[in-house]
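Starting off, we have a lone chain in the form predicted on its own, written out as structure tokens.
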Amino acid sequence: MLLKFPTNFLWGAATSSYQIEGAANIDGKGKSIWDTFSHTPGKIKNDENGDIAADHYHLFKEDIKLMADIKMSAYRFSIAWARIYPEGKGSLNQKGIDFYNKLIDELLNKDIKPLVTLYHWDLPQKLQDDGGWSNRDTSKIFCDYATTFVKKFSDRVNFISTLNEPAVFSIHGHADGYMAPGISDKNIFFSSIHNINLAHGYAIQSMRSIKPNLELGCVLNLSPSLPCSNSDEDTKATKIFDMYWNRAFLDPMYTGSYPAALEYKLKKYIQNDDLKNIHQKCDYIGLNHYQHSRVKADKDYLLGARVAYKDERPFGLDNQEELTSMGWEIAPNAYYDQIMELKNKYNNPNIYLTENGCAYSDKIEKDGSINDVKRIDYLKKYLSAVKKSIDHGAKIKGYMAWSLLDNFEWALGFEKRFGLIHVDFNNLKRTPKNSFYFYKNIIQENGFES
């Protein structure tokens, strides 16, 4: 049976600046927290870094040609803040502006809609030196950066997301220290939550004041939370985790209030009109989703509740269950459930599926092909869940596969491969995988045979 998607559905892929651009120290770019973190011994697997990554900075035309070859209608990418403002504020870097002008123009020349994310985790190091997201001033500085972007690029870019996955970079950056900037401090974590929310609200207001018809929102990594056991401890921990992972940003941004228990923890950071400033009209929710969250209580973990990360297996899961090479479950029903929760509890918003995909260890055959059948099967399962949610009334506007290219997978280095296109990190050669051609057929048919 052919599963057909709505007319004008956007089919594309997603990337992020630090994970693919490279060019870390040229053309005036400033240092980001990921430049610092990845050069700190022991923080990244194999002590790898994103100095070169996939070198998209120099090879973007080749990468866009590959997108155009399969008629992608959209490309989601992020701006490296420190490439625009090397110190996060102050003097603009014209060469950084020039790069993104060339990238955007090339996309438009190929009839590919640019979907821009202003912040995908790479805070300028100079701002981190002044406290980073725990410093309330960073919210206003981010607003200034967003304002600059709109003034420079909104003649060609209409779709802008403020932040990517604030729950991830707040928890892993400031609660457990697994990711940049590598901090584990409860007070810094709580202040960062609120200041990140403020940054979103301030930026939406400023961008809207300059150009009212922009399509604006935020990208959130959301997933249904379930306890890893029937114990009271794990059940309580699941509510805590859900608050930090799913509600801490979604609720203030899209409903105007924090969960009561979180508001109590944040009360010393909340000033008059803050929630009003955070709760701005958004045109969509960007949903990143990979699996559900199996939560366990952990009194030694700063938040008291956590899911598996690093190389841990999902808690409470049967050892026979097949996982991706990230150690993640294949749970398309969780995708459907998460989409429908947004529909039913958050006023049936427009939803862009801004990230979804899987990592596997791909093998290049003797004939040069990469027969990534597990990724194709994954896409079929997850897109079937998307189609089911559309049939049940969810307003899904597009799907961005994660990722266009194999890339630098943060603390895990280059080992985990999510791309539709294989990258040889020794010579930067691009090789489309069979999933790339499967995706081409999906785009051509605006659907697929289930």
Ligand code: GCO
The other form holds:
Amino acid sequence: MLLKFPTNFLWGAATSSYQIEGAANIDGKGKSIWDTFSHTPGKIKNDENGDIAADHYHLFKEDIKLMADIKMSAYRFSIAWARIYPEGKGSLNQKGIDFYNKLIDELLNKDIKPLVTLYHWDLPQKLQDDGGWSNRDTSKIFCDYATTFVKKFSDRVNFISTLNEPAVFSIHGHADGYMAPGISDKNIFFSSIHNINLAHGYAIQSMRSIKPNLELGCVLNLSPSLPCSNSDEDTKATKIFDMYWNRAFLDPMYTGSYPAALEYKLKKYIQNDDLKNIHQKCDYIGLNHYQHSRVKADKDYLLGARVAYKDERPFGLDNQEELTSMGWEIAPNAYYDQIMELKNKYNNPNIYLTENGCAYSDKIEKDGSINDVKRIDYLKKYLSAVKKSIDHGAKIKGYMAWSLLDNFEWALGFEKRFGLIHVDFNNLKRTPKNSFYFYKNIIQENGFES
Ligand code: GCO
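Okay, that one was the form predicted on its own. Can I see the form predicted together with this ligand too?
So here's everything in the complex, that chain up top.
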């Protein structure tokens, strides 16, 4: 059956600065917490780092040409804060501004809409040295950075997201320490949650005051949380996990209040008009989604709850269930359920699907092609779920495949390949995979045969 998407539906791909740009120490860029973390032995698989990554910094024109070749209508990317403000604040780095001017101008020359994320985890190290997100001043400094971005680029960029996945970088950066800055401390974690929410609110207010018709919002990782057993401990842990993973940012940003249990934990950080400052009019929710969260109680975890490991197979899940190379389930029903929860419980917002995709180890055939049939199948299943949600009233405005290019998958390094385009990290050669050409047909037809 032919699944047709709405007219003007945006089809594109997503990346992030630290994962693809490289050029980590040139043209005046300051250090970020991911430069520090990736150069800390033992933090990243094979001790890899993003010093070169996919070298998008030098190869962006080639990458944009590939996007234009298949008529992508949008490209979601993030700004490396430390390229603009090497120390997070104070003096500007003109070479950093020049890079993003060239990138944005090239996109516009090719009729590709820039979807900019201001913060995709790479906090300037100097700000971390002053406490990072646990320092309330960082919220205002982020606002100044956002204000500068709008003043320099909003003549050409209309779509701006404040943050990427605040739950991920607050939890993994400050509760379990799995990601930069690698901290595990309850007070730092709780104060960071609140200051990150404040940063979003201050930035939206300031950007809106400069240019009222910008399309502004936040990109959130949201997934239905399910206990991985029917024990009381796992059931209780699932409620706790859901509060931190799904509600800690969505609720204050989009409804104006924290979940009661969380507000109690944050109360010593919350000052007078904070919730009013956080709850600003947003034009959309950016949804990043991959699978359910299968939750397990774990007293050794600061949250007392974590995502189940692959071998902690959730009850009721057929052990034949296929997993991607991340060990993630292929569960398009979870995507549908998550979208419909936003529609039904969060006032039917405009939703941009800002990340979705799968990692598989891709094989290069003798003729140089990459026949990634599993990724094509994944796209069909997940986009069918998207179409079903649209048919049931969800206001989905676009889909950004994660990811345009194979890239640096954080603590897992370069092994996990999410790209529609293969990158040989030894010589930086780009090879479009068959899923890239399948995506070309989807864009051409504005849909596909399910
Ligand atoms: C995230 C990040 C991306 C990841 C992708 C695969 O969603 O975690 O935004 O940077 O690389 O999701 O894990």
